[in-house]
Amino acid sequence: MAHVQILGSTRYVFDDLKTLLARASPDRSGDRLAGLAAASGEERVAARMALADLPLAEFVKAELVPYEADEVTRLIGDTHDAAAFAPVAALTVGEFRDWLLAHETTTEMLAALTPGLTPEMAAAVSKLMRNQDLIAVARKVSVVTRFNNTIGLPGRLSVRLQPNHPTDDAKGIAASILDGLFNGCGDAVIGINPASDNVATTTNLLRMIDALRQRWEIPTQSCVLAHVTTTLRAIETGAPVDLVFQSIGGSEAANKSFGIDLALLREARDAALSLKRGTIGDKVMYFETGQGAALSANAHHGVDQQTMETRAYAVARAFEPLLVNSVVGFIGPEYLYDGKEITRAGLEDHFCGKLLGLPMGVDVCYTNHADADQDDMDNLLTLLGVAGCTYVMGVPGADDVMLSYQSTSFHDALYARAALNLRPAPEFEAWLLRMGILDTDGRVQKRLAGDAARLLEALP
């Protein structure tokens, strides 16, 4: 069906929803490079009064890609909950925007909502957001998940510990590691982006990561970030598997191009579950997304950039995962092109995760070649914690010598805790104090004492 509004003396038309959904986006690279974005900032505007003025209902029988040719499109349409979608059915979008940015609405009220939302509906009202609505939404959201610590709770900030090597050398992994334990920094997970993803190197990292978890009783959980279908070969051969990771997409050609589909993440969550490793909760399952994804692999089927990264959320929603993450600028300056478009990307994709019940965190980073630097990561970095983000990443000194890209180092985690008056899990932060690494304001000691002196004997 078509959507027509006049603008001026100008009668712009949108052929269908798709059309509409990407014409009303902010504007990126990846969507000019697709041929999708709005000619002119007229026609965007025009776009999003006519989506303003779209009943959200619509979106409950709107296929974007095919039912029958996508698995991700039925899992979507079989799993959503009319009676959770009551409260909000008789809205527009744009009257749906103004009912989430409403004082009345709270955190209970956007839990009970979570399971009516289809992605495309949380996309849809975030393309009429500005950044400060992202923020002020995505703050009333509280999304908590349990494996060996609490994560997710308001007032916390957690990091996932990053000790990436080129060669996936033992001890320069642990070296990192300890950095990052050392400035308050892992509670989300310790977890390595293996160079060699193979079995024998996979339970080689586990069982290192493993052995400094219980003999310090460090209360987080690990994951080597190989294949789904590498950990499972590593479950199969006995090691000391916490989370199960996997990137994913938002159709299933892109996840097809990932060498996944839905029937493998059941099999590896299950197969993680019956390893019964958590010890105060069973969330087992780690996924990552990214805007572009999906367009990089011509699996986007005409659909813009952010719609289809917010489809790989309802993939992440099924499978009840202890972290989500966005690594918002890592595909590159042809998705997102400079510190702007990666900020107001992040933004969306925080707010989208977190609307659709996910416990989200964000990779606020960069690729060596895009028009951005680490300015721009304090920024969002910085609008992140303020929005509530569950989690970002550590990386020593924010250079991920083996990804080749720019993060967030364990300093800046530090900044934006006592910057916002954020803590680590708590958990974690019982642990750091204990081990005399944090002091009871929440900063780092200059000088190690005691059991944090004695963790250097750890190093390979």
Given for the second form:
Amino acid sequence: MAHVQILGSTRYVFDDLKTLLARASPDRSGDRLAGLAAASGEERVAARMALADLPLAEFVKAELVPYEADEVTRLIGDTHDAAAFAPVAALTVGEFRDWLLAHETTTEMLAALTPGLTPEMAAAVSKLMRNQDLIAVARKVSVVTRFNNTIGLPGRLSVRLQPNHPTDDAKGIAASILDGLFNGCGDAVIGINPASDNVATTTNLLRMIDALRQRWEIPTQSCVLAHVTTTLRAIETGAPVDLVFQSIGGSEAANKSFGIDLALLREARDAALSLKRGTIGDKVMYFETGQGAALSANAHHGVDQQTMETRAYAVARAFEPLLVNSVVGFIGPEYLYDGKEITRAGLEDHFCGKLLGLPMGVDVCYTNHADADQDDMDNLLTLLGVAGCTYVMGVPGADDVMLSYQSTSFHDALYARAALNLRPAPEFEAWLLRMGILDTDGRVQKRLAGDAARLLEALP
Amino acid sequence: MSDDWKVLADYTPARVALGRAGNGLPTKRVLEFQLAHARARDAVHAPFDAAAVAEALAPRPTMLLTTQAADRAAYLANPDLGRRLSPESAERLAPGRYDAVLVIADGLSATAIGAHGAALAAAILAQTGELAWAPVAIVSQGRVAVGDAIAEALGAIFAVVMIGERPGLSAADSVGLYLTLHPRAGASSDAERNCISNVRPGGLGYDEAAHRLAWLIGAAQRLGVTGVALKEDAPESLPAPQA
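How about the form predicted in complex with the partner chain, since we already have the form predicted alone?
Following is the full complex, with the preceding chain placed first.
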């Protein structure tokens, strides 16, 4: 169905829903690369006006990617909950934006709505929202998940400790882990991107973290972010796997480019659940996503990159993850060119993920060929902190020496917590206090004393 | 300002134990980071002096080529432009009886090629003297896949692409080497290439990199493949952790 918007003497025609969504998207290099972006500023606003008048219910049966050809579309369509959708079923996309912002729309109402929303609805409404709208609504959403601790409570900001090393050296990784712990970080997960994706490396590193975690009773979880098939084999060989990690995309073809499908994710989740390692919860999946992933695999089906990104969230929510984060600035300037585009995308990803019920974190980051720097990251980190972001990354000095990109540091996380009055996950916070790493004002201590000093001696 | 746990820095190149000013970084650390980032950004945007590389390689024959990326902004925003030769450059390539062509491209770090390109090329050519090499192609605004188009047009069996890697904070002058057998313009996939990365003094040295490349070329000639089907012998070197 074509969508038409008349502005003065110009008649804008958008051939179908995916074209309308693409033209309505805030400008970014990836949509320009794909030939999907609006040709002018006026066309972009025309598309938004047409989108604002579109009934939200149109999205229930919309197939941006054909149902027969794509298992992600089938997942979205087959799991849509019409009863949960009912409260907003009569609204247009524009009215839905107003409804989300309304004082009367509570945290509980947003949680109840989640199974009634498709990813395309979240994408559509986000395109009508300014940055402050994305922040204001995301703040109202509460998503709490548990494994060995409680993540996502109001007033908390967790950190994934990311202790990568260019050659997966266990001592080097342990050194970065200790640096993170001494800086009060690591409550979301201690998660290593391995330089070599194989069972031996994965198992060795998991054993190292697990021994540290058990010896010092650290209430967090560990993960080696290897391919899901590597983690499955590691589980078979008896490795202490807390969380299964996988990068995911918003179409069957995108997932195929990652070497996965939904059945494989189901198998991996079942395998991790069978280990029963979570002490207070059973959320065992950790997913990463990112705008541009589908396009880079030529698996975007003519859909704009932000809408494709939200479809990846539909994949994520089917597996009840503990953690999900967008790697927003990682994929490169051909998808998000500069600090402005990265900032906008980070806020969109966080908002859409939360609206769809995910424990959404963001890897606030950039590569050296993008037009961005630490000031841009400070801005996005602060905005996400205000938005109630579940977790951010903690990389020593913000410099990932294995992946060669810049993310947020332990220091950055401490800044955000202090500036916005946010605290670590409660179990982890209690541990930090017990170890003498945090003082009673919630500040990280300068000196190591007591158990914390002994932790330093534990360096393998 | 420094941490009690300075010892950690002995174990990893990561920026650990930086100290704190309040929650922030001490001034010295902020400036160190800014210097590294500035060098990386400068390397991405540094102009490429292709003629200087050709001069350093003389009297060996070279040809200076360009891609469809008119400038750095276009190159960064649309990677495909850097994978395709400009029409003028494509016209200049004539087929010959070549085993291999060495393609030297600026990639994401003209700084890296400016510093190491000629010396690394000399090391490679010295260790592979038995091959019939085409004239060395020096490409401005090039990506790895531009080597496929060049090798195909020249009729070369192998494309060896030497390219400036995306600068990181620890090094802005790393060179990557990519080997592709029977390259086809627009059709060879990354899975068909072997890569030797982090070539630079302080990383993998010129001679060692050239040696590895020569080994890969020999193995590819025997096995008839490059890429994931041709693995470098890399024993599991990770020490067993004792936490």
